[in-house]
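Single chain ahead, written as structure tokens, the form predicted on its own.
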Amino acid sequence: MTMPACRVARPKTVEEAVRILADSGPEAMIIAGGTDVVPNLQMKLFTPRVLVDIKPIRALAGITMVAGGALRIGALNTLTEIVDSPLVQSNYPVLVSAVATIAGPLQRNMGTLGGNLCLETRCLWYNQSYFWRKALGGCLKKEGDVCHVAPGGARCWAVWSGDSAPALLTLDAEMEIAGPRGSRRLPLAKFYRNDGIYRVALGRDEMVTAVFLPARTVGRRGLYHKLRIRDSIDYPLAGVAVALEVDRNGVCREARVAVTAVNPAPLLVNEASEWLVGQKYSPELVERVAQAAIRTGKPLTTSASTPVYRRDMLRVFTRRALEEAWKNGRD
């Protein structure tokens, strides 16, 4: 599969990309690692006549601690780089927990933490070589009009399959976004649509820019659990990034859970907090809010799981993950 032509436009800083993405409108399209979007434009999902390659821009990239307390990481940075990081090994382990699963060692070393958070949704019926989809007359996200997981609707359900956004949504992650007017923050929360078309709060002339963890969360303690097929390269087909505060009596001072993989964004399961907050270990509250992490979870036939299987492991893992995290999350 041959990618469409286009042209390569390589800025050196933020203010050049964001002129030739307003200048180039729809027609443009940025590439960093292109672990996810060479891909994508193999399988014609996309004809850019602008390639914006964004590696070029030096302030894209590094961890470092900045005013507060807060740490920012660049847009540009690698998986690997941040799995590596003294900073977030000894602060917050959930996001190390789930950046390692992603893909395998070679994509982890290519792709970057603003791809990742930007990743296309996912489908059966999106997923394929453009003569597998003309044949089926194409999908509601791309050259048709029906939504083959849900025909009777008018709602694209193709799933939010990134690893690093439940994990920075457990720590209450802002995004810096950039574009003709300047820069603006916007918490990562607000920053997915729940829509698997229109999946994220970035117009075309913009761009993320870095991603920022506030003082309040670090040394919070957390972990991540992810259901694929195999355990090196696939998607999540189903996962759950829990991060918690326990002080020294095993009280819970702060709780964070949520899904990926099973939405068209990933969400944090809104129960969790109220829930666990002010409360001791006991098997039945955890059983209780790995129950809302089900009815939060809408898995439908998006992948080659079945919905039934992939919701009952929602279950599974939010149980495992809360134990896990509570048993080390002590001051």
Contents of the next structure:
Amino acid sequence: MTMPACRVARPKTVEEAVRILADSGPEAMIIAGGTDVVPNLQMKLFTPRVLVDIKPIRALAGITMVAGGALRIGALNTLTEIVDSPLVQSNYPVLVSAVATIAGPLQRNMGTLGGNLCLETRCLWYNQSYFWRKALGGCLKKEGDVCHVAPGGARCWAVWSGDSAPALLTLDAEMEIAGPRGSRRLPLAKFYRNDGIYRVALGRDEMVTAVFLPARTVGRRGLYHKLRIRDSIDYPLAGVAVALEVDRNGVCREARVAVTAVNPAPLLVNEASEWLVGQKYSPELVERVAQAAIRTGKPLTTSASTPVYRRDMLRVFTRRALEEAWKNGRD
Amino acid sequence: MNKELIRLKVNGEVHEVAVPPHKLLLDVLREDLGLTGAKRGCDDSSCGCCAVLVDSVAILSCVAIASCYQDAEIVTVEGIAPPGTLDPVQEGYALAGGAQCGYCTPGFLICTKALLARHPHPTLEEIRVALSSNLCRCTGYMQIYESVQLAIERAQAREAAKPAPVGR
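Moving from the form predicted on its own, what structure would you give for the form predicted together with its partner chain?
Every chain and every other molecule in the complex is listed next, the one we just looked at coming first.
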């Protein structure tokens, strides 16, 4: 496969980058690590006139404690840097657990947190060469007008295949987004739109600059479980992140469960907090939450694995992750 | 597309090449600089054959745009030891049967080099994780892990054989 011809812009500041994005409109595309963007460019899923290389913007990298005890992780921090960060390791174990499963070490050395939070959605009918797609007349998301996954509907079901987003959802993370009118903050849960085509609430002239993890979620015990074909490198086919606060009597004080790779967005399981808070561990309770996770996840035939298996693993992972997190939570 | 003059520091040498701005690092290394050690395997960032070191960190040159790496120190498999000599990592792979068809070998050598530079004495588990981005369809990986362990021994032996610093 070949790269589509394009120019590369190299802004030195966020303001400059945003100006280029605003001036170029749909012709511009941000590139950082390149692990998601470049293969997609080669498949001609995008044909931008200008690639905006944001790597030279130094202000976009750095893992720092900010006022009030929140942790700020720059959009350009690589996934390896996050896994290796003592600040993240000691305060937000669920994030380390999830990020350590993203692709393999080579991809994690290049891929950035901002990139992982803005991944392109994936589908069997979309992530294919131009030749392959053209032979089938395209799909709803690209070059066509029918969704081959759900032919009756007018909605794109390409899945959200990020691993860091569900973990960050369980930590009540916030995005920092820069645009022509300055910087804004947005809860991560509102960033994802659950639509395979318009996947994130980000304007064409905006870019993610950082992620904030609030001080109140420091120390939440958590972990991430992921289904994939090859355990060393693949995208998730289903994933569950769990974060709990458990007091010394074993009573749950705060709980979040999030699922990924089974919808066009990473989603919190809403019933989980309500049902778990104030309760002690019991297999029945955990099973009930696992059933709620299944109702939140709606896997369709968007990948090489069957929806039935992915759904079932969602239940197994939720049960397992809750049990493990609960046990770790008891001092 | 107009070409752009870019400057790359590869294996300690500065090269100026005129390339399209979107040209991939792997293609510039192979086609413009004649460094054919890094290989194109999967072409979509999942096999590790194209690995090179950028500022001592192993990356995939098949998804890196060359013009974005102008300030970096790039090392390819050709540059891990001075010409005519072998790095302990290369000795380990040669002696323990870590290479069969050889296509994936440059990627493994680069990732092993990066691992040992950070952790001179990794555990088997650390070796397995560090090489988990690299696919090999010949060896079954066991010989590769043995090669890394042999490389560690040979590096240690070289270290021990060095003459004591003057003045002691």
